[in-house]
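One chain comes next, on its own, written as structure tokens: the form predicted alone.
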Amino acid sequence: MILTVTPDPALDKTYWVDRLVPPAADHEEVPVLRARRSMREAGGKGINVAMFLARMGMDAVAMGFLAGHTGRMILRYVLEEGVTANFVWVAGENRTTVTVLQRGQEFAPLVIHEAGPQVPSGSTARFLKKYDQAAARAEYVVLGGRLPPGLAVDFYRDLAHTAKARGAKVVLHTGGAPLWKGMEAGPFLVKPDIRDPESLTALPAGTEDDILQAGRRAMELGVDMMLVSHHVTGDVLITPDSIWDLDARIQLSEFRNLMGADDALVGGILYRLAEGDELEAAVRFGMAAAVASSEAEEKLCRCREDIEREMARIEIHRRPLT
């Protein structure tokens, strides 16, 4: 079993738009924008790697905070995925993404974000009973997405402290402070984007040889791997002893929605390492993973057949780490 947590689930809405539209100069017209499309999903990192683990076929796990009508909506999405549902309900309403996909930029997405309800003391009290029973029975944990307020910086790191101590594999998908916070517990995995600016203020990353720098600081924390999205098509994988470039050959003209790629990412490694897999065949999976995703308009890819297809577009270099 994975067991995934979000502790700031969103209700994700998507919209597809031929042209975005600014606003006059004079102030006097105000443009209106017509979706040509739009969908509704329940969303957030760990979510997002559950569904896709879901979809895999996986026994798949997921806890975080609920809150008011979004978050029976985003309940609803969950369990309809084949997701086991274990959250911990608070007062308020869970946040919404808003994406915007223009037509032929759809690489280029227009994102809001909501900020999500507070989480008082006596309900993290009750979630942290929960996932320590459930943290028993998983062989890995995938901690991702945002803090919502309430929650102490330090969050991850106790929750990846308690999983390792319970025989699982942490992987921490997240940025900013409590990206840095839970490296200190030596995660299995972690996966920053350094695309989020909230990721640069815990760990810079924005050149290769900064990239490399960080990777070397994680190794030293005891990190086990840390990948890193440093540009659209590629990410770069760093392991104590070795650097893995890992590339899809793939116009930015073939995107239809980025918004699921990096938990596809994630997801698909998991998904063939507990399948047994070896870690280059599993990351080679979970990059085609991301790809499948990126190529449809659903955010995750539902067809293995399409995964394994854009396998042999996933291009990877090995080198040593020095």
Contents of the next structure:
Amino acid sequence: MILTVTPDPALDKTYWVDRLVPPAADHEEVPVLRARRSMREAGGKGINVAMFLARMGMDAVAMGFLAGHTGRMILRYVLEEGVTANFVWVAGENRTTVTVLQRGQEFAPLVIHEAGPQVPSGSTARFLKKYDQAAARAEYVVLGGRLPPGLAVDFYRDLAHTAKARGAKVVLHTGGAPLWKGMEAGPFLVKPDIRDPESLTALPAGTEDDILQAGRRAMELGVDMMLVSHHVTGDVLITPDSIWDLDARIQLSEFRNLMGADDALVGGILYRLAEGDELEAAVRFGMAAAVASSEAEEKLCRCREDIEREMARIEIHRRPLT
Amino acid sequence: MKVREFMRKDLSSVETDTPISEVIYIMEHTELSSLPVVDDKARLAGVISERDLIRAALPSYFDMLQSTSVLPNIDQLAKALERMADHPASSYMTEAPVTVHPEDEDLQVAELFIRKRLKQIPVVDAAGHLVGIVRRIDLLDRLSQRGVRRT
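Mind sharing the form predicted together with the partner chain? What's above is the form predicted alone.
Now the full complex is given, and it begins with the chain already shown.
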């Protein structure tokens, strides 16, 4: 079983429009964007990974905090995807993430994020008890996304310690201080959220030197692997002795929706590792899953055939880490 | 059709030592009128329902409901619930509840729903771990879909 934790789940609302900025209107007229399609799904990094794994036929469990009507909708969508739901309920309302995709410019969407509900200490204690039981039955534990108000910055570090003590491998997919704190527990795989400017260094990240420096620091902390998105079609995987350059031969114009591609990448790697693949084959599958998800209008690709078709477009080069 | 094909894989539950105040809070937020109670190994220990709580708070309430001439005193209920607030769920839960297994057939479940007058039944694996819940409405929904396909 693969256990995923999403402390701050979201209801993802996606709109497809012809033009993001409507033509200059009469000053008495309110500009209206007409969506030619819209969609609602459960979201948040851990939940996305769980939904991807369930589509691959794996036993995936989603944990986290749900609140209000939005929480009930998230729960419904999670269950519909075949994921086992094991959430703790708190007062308030879960966040909604809005994504507006413009025809022809799908690689640069408009995204609106909002804050999630406050998590009281009693609910955290309830969660930790459930988590302890679930982690004991997990092969991998995926900790993903930002922390909602009320959770301590070392929340992920403590969860990672518990999971490791229970014999599970930990995947950490977040940014900022919770990422660096979490790395102290020596997770198996780290995927920094590079949208967070403090993820890699205190400086704006992005150059290869930044990535390598962050990778070396992660290895020093006991992290087994660090996966970093370098540019839209390329990722870098750092292991204690190697740098792997992962590239997808794909044009920007082929992207239909980049949301969730990172989660398909993590999900794809875990799926193949759990099935017994070697790391290189698992990474290739993960990259192909990310590409297939980017090419689908929906957040995540629907089926394995789409992923297998993309496998040939993934290039992997390995060189020593010096 | 097997239970695993139509069960809700929702593990919303409370623990044997969860205080009643929290049980009520969770019922309110999940909109579930009864919740599975699990032990510290995530094995099903019982089921606790709104009905169990009202019955415990006001033992004569259900008898009074039979008669339209006597209305229960709501203050009495509030006071009783206040007293119960810190008590553990295990004090009021129904022990050894009716359960089904993922590999059980829909017919067995339908029979249990009718015979035991239940709205939902916890699903447990061979080790007794809670793995989901079947609701009467889920079974009805699946059966009606099967009916549609047949016509």
